[in-house]
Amino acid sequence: MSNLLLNEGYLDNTDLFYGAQDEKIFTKNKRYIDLSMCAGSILLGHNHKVFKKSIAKFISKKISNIAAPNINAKIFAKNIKKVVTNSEKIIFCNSGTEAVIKSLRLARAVNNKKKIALVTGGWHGSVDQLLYKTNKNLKPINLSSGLPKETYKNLILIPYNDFKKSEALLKKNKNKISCLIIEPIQACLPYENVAKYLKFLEIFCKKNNIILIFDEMITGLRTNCSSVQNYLKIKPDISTFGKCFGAGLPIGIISISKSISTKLQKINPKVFFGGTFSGNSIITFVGNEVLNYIIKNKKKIFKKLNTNSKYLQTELNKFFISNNLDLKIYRFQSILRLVYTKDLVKDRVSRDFLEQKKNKLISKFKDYIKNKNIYIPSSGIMFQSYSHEKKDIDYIIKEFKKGSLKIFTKNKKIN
């Protein structure tokens, strides 16, 4: 990502981050406000006590990675499952783009078939056979070169959101689809339909045996201590998690359920997992520390995080509304984005079509927020964690409204 943000001109040289504390990031010169905690993989804040104590708790107890099964893995799978319940079997991976990649292996192991069902607008991370985006007539647009031509061939690419779409297209193809694979809720766009639009697509999937995946990769843990498919009531067949529950340290995650889990016993050859760091005890020792602690304080630390996601939201809306600048902030937990039109945007295609003629104003603006010491991510997509503290949220507040008034209105005057 360091390289990708080099050659795209974002920073420079003097504004390489060298270290963190809390809700800060650092340059050689600048402090800011972090929006962005790792991607999302950072909950309590960047060196959080509890992290930095499991760290040397871990060299105290001489424990090593030895590329072999471990305690701490076993320990850290028990309590994983206790907020994933669906989960009847923990695979660890060493990222989020390999438990895709390991998800789809075994789907394709489970029922013998080779089409991919992709639900449009989401991202999982750097796999082949999912790099790509649509336009409107859902057609596959690579998102990088040197993909295989024949990658696509086996795609479905299903609308988000859309009920008669998909179901036109699930059904042309069911007989076809190993898989099903979508990120339940994707980069905080709106949420209206949603739950709704998954549990048709969970039914659609068990009529059909067709593997229903969830990437909450993102959600995972962020949400409220669980995950969306607990907060939906909604049983996906294989899902994948990391980022939080890795507290800042890479991590892949495969959640089975206790079907899949009885068909994969059956296999032969048995599918292939290993990888030398895959469940490695640095990671699943730290892990663990970090989740109990969240787990144990779990009701303070969401109602923080979601009060001043609220807070944040519904203060640049009601401004936004105020000054009729085309801005809207969506929300979902403690994820937020800025949307650049107050059009309705129904998935990432109509949100990329209403930004598309903004997008030297948008550039403007986010070298603002920067230049007053907040750090958005280049995805757009905004993070809060427990270190965030209400001065920073105000102040936050403060800049996007000068921000958001200077370059999207003539009109000086903040209500």
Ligand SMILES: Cc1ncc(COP(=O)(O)O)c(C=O)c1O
The other form holds:
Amino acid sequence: MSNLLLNEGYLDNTDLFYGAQDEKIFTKNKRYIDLSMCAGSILLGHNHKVFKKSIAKFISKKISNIAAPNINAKIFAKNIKKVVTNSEKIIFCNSGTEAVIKSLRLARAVNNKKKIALVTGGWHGSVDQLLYKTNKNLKPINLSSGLPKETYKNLILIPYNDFKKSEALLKKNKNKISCLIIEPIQACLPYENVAKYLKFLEIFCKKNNIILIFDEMITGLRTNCSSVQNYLKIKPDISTFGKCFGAGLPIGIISISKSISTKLQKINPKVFFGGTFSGNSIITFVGNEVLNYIIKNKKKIFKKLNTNSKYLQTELNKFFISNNLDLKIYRFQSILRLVYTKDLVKDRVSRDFLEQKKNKLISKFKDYIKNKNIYIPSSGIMFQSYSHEKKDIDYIIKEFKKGSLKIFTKNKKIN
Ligand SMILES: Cc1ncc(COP(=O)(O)O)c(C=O)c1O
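Okay, that is the form predicted on its own; can I get the form predicted together with the ligand now?
Zooming out: every chain and molecule, the one shown earlier first.
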């Protein structure tokens, strides 16, 4: 919590959030339309009736929490497999970060190689081995102090969505690479046109005994009640999920394919996955109840999510073009991000490079939007929920139009 406070720069109680309902979050004095939705983990909306009922139901069952294999975890795992295709085995963790850490361990155990190929621009949580970004020359830059000095030596940074460079780097290092981890569609730049690139990675990894890990923490479930891998018909060896599956409660999920599962059984000593709260009874119960509701109402939920998101994107992009504003909304399903240039940006390194020249204007725009009672998290990633109504979207569109015109119109004196 304190870390979040530091990151968000909230020093004062008036800025702290006290509660949330549907598409709104509240501080003591203000109500915001929430576009963060608990960093994308709430699909139905805050405090949704199914979420509330499931917690009440859990309490009434007198199950308590059980740090041991339990029936709720078993039922939930079975249900997850209905929406996560290509899954032989489900392993529960407490967070996305933990799921990623354990996936890297699992990959190393399976093929006994040292290096990790990290595709740039994605985010994989607070994982020492992956807390790096790159500059344009693919040099690793620490995202935190305190990282072990050697970790970056085992990293090979692969430029997202760049076939030529990716292929050259992978070819050069293929015998040393244990796994390649990628956020297949990056929430920080939800750009859909990457199917060919992902297919190329799948083929290359299969051919060269490199374990392909798709980190679908954000896209899992949010992608039409399934995943990017299902949407694009790609079969990674290991996948990580979390967020929406926990319905707003902490969770991480590792899903492994049949071939990895078979290999895993033969490994000695066994790969360690345990933890006090892994697969705990309460989150697996609530997660399962909410998942059941989402599966049952899949058509109407995803129709609304995708229609509203597309409307928001289309209206704003039309407006930016007609007013010659150097802005563009990117979208994948119900994940959106305003990028502060109209030039086509294909990866995050280029996005950051283009945006950093406009930091002052961007910060003015963000203040404008916040003052209009719309909450966007510091990442800039905007998530729609089933509780956002057309009137909310119209209001967001209206304020984005007014704010962008005021702040980003060229040759205009900014106050
Ligand atoms: C793609 C991705 N992977 C991993 C994580 C880490 O998950 P958590 O914050 O639950 O540890 C995140 C969190 O935002 C994420 O977006």
